[in-house]
Each structure stands twice: as C-alpha cells, then as structure tokens.
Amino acid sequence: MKPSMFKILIPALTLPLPAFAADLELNIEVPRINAAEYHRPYVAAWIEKADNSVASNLLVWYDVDMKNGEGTKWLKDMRQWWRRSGRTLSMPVDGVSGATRPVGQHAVAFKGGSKQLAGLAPGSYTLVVEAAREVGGREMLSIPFEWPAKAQKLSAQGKTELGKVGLVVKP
C-alpha cells in the first residue's frame, strides 16, 4: 500500500457513526395466571412503520420443540403479527425465533447494527408486542417511538396475557 493511501484511510476510520446507530432494549413481563390448564404464551414483537407495515420482526417465542414443527401451527393465533408478517416467514428465523418463556421478566437487547435494526430509516415507529395462549386469551400492546432518538424510556401495561412491556432506546 502506498503511503498516500494512509492519508486517505486514517481520517475515514475516525469518522463518527451515523446518528441512527442506536440500541434498543425490550423488557417483556409474562404474568402469572391462575388457570387449571396453563400453557406458556406465544409472543411476537415487531416494529411497525407509520403506515402499519412491518419494518422489522424482533422476536417470536413459540413451542420450537414440538415434533415435525407442529409448534408453528398456533402461530396464527397471534393474529395481528400473523396477518402483517408471520404468514410470509419460514420458521424458525435465525436470530428472531426462540422457545416460549416462563412467568417472569424477560430482557432482550438489540444493537444498532443488528439485522433487526439495521434497515430502520429515521422516522416514527411503533413497537408492537402480541401474546396468545392456548386455552387462554390474546393481548397486544403498542408503544410509539422515534428513530433515531435521543434517550427514550417507554412502557405499556398489559391486563391479561402480558404484564409490563418496557422499551429503552439508547442513542
């Protein structure tokens, strides 16, 4: 490499990252439900654009251990997610899908460069979290947010299938 190339490359390596390289933290509470027949909920979380189209699927928790992929049979019970995005996906999706979670708080972090956030253009978005449970109910929560953002700490409170859902955006 010629010495003149170093003069070009070194300043380029010190440029600041774009403003939209923010991180996102999602906290989902799966509440304790007193029921004779309890099943862990299927949960999907995604980011919607202002026109309600899906910008990114963040996570899908379902029964991945069922024989012959039968756990996918009930994904359509998460109706909004299924209509907006789920029916077009081939499960499992690497980095998105995973096993259902037990009662409690569950934190998931996404770095600005992750595949879930990399394609987000500046604008207004909505985090949507939907849960559905066999022999149970269905619930959906929405949290509007701006991207790229100054620091934001937002939340929504569920009533049945979801507890508190928190969203932290870190610039």
The other form holds:
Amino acid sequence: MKPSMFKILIPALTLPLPAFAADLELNIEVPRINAAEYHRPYVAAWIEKADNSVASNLLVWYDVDMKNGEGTKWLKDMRQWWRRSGRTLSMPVDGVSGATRPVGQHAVAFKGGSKQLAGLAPGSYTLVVEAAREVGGREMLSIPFEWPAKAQKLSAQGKTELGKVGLVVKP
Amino acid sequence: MKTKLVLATALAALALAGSAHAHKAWLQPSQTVFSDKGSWMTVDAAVSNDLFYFNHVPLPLERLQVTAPDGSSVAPQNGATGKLRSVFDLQLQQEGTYKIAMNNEGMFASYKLGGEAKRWRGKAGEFKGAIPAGATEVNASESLGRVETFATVGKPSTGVFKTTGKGIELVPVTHPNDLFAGEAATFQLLIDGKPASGLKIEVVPGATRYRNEQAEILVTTGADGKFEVKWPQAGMYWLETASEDAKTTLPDAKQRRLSYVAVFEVLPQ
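In place of the form predicted on its own, output the structure of the form predicted together with the partner chain.
After this comes the whole thing, all chains and molecules, with the earlier chain placed first.
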C-alpha cells in the first residue's frame, strides 16, 4: 500500500461516478522462496477481455528506481503482460508502476471511479496476475469475474512464484 | 588454404541450405524480445547437422547484414570466427524490429576434367577464370540464398520486411517476434516479389540432440504464398524452404537455385 497507489484516487473523486461503478480489491501474496540468490519478483496485474485484449492495467511492480531506467530491462520477462500491453507502454506509467514488493501479502484497492476501472463496461472479464523473478521462474494466474454485477470473492492459488491471489468485487 | 576450404563448405551449405542436404545453415540469436533500448544480444552463425549445435563449419561474417528498424545498417561488434561457429554482438539502440541476415548470391558448377568429376563454387564474376579450358559437361547454376533471424525492442515493427523482389523472401502476417507455444502463426513467402505457391517448408525445433526424432513440421504454401505453423512448444525453431527455376540472370548459368532459412523464437504461454 504505497502512497503512489492512493495518488490516483484523488482526481478520481472529482469525476462523476458511473452508475455501474464497483470497487475492486486485490490481494497478492509474494511467497517466501528459499533461493541462493533471491530477487523480489516483478509482478503485473491487469484485466483482460474475452479476446485477451487488455481492458485495464492495474499495477506493474518492478525496479522503478534503478538508475537510467535499467529496471525496464526485465519487464519482458512478464511475457504475457509484455505482449498484451507492456511493449506499447512508456514506463513508468503514473498510478500503475510501483516498486517491487517483499515477501508477504499485499492488498491493493481500486475505487470504481479510478483511472484503472472508470472505463470498464459491464461484462465478463479475467483478472490476470503474472510474476517473474530474476534467476527464478515465472507464473501467471487468471481469475474470471463479472463486472460489476454482483459481490464476488474469488481467489487463485499459485504454486511457485505467486502465493494466494484474492479478488473482491464490491458493487 | 584450410580457411578457404572451410569457407567454401560454409558457402556451399548456404547456397544449398534448401536442398535435400543434411547441413543446416543458421543464425541463432541469444534472445529475440527486449524491453530496453540499448540492450545487447549475441548471435551464433554456423552450419551444422543438428540444431543448434556447433558441429560442422562456421558461417562467414563477411556476408552479415544487420538492418535496424529505421532501415539503417548496424555494424556488428566483437565478431569472431572459430573452427565451428562465428559469433557477433549487436547493441539494439532503436525501438522496433531488427533483421539479421546472411545473403548468398553466387554460382556453382560441376564439370569433368580428364574423366574426373569436379565442382566449383564462387562469385559469378569468377566463373570464367575458374573453369579449366579442357573441362567438359560444364553445368553451372546461379544460387540465391537467405539466412535470417529477427529481434525486437518494445513494440514489433515491420520496416525490415520491405522486400527486394529478388529470390525467396518472407513477409509476416504474424510477426516473427510475437510467437507463442500452442498458437498458430501465418507467414507469406514470395519468389521475386510474387506469392510463391506450392513451396515446401520444413520447420524443425531446436535441441535435436536431446530427442530421437527430428520432429519436423512439413507445410506447403497455398496459392497466396501463405502457410501456417502451430508451435507445439516453446523454443528456437529453424525454418527452411527452397526452389529451383530457370529464371537465371547469369548467362553462364542454366538454372537458378533459391533458398530461404529463418530462425524463430517461440515463447511459453
């Protein structure tokens, strides 16, 4: 819960909220991994439409503070995110980019009127969370959900580079 | 002398990359998808029986042509030719797709001298002086071969696929740096700038040393020159095709042999 995640909420409050607005809560577990050389994973979370196109980028955690933007070198390792949208973005993206996170549970909340959710038309979507770790592996989890029809509490369990990923939709 | 022999073998393989010969010419990139301008890649260039192992001869670096997304030429760095492979580095300073290519335009001939069968390969201009006066049954061919691979920084671009209208050329429908296991990719092949129908294509996944079968995928282009490949798993793939015709541009050559080779990287889902 870095200040950067809140920054985007301030202008959001000034926008008229669409009638179908719902809030979205994400809980991403970065698992403890016993590795001789451990680097915090790069993690991206986004919302996909049925045709795999990206409806919204929720977050991208990477080495944002490395000198000369060198942290972008490994963004391609989040292969599907890179392919679906990363390669067309100019990093860092305000309100989406953030620093890598340590081992533990990370809760991130998005208000219905936020930049990430404001453009989301009612319908079926998939939350995708992808993690890639330097000298480690890569894992991607998908959680289908309905927006914003009904209250939903969903989750997926990672096996390697991700722990439990939770998704709560609050109409 | 020895170097010359090795080079000749490499050139022969380059020229014949498409025919039924076992030798495979290839440019193998260290990786093909980059997120950072200024990234470095390294490329191996060799001719071998197996993919992608250094067990025959290197490809000659003199033929290397690297094209940047904006169409300019990029100078390779740290080039070296060893006994079994050539190697060079590239720094990718632009966003978009680079083409790394080795083109071969030349002639080869077979003839008899004193009852003995001889062969010659070289540039078209050297042909006259190279065939001895007493030679009989001289049969010369023009050869035009391409060996290519591609790499992309950021968003894939298509500027480097501008065709020359000469020999076999590949036109992407699916971008060659946007290939994923389990998905199908479509490409088009042209001969002299026109869709090449009925071209037989062989696609072989790398790491042949660690499996018993070649596992080649055989496809044929349709009337529009297009073909589709579904990638069974992630990895490096070698693609080749060849064609023969009589449309030679060299007066001494009776036929023309065309070949095209590309190496593609397919990523996991």
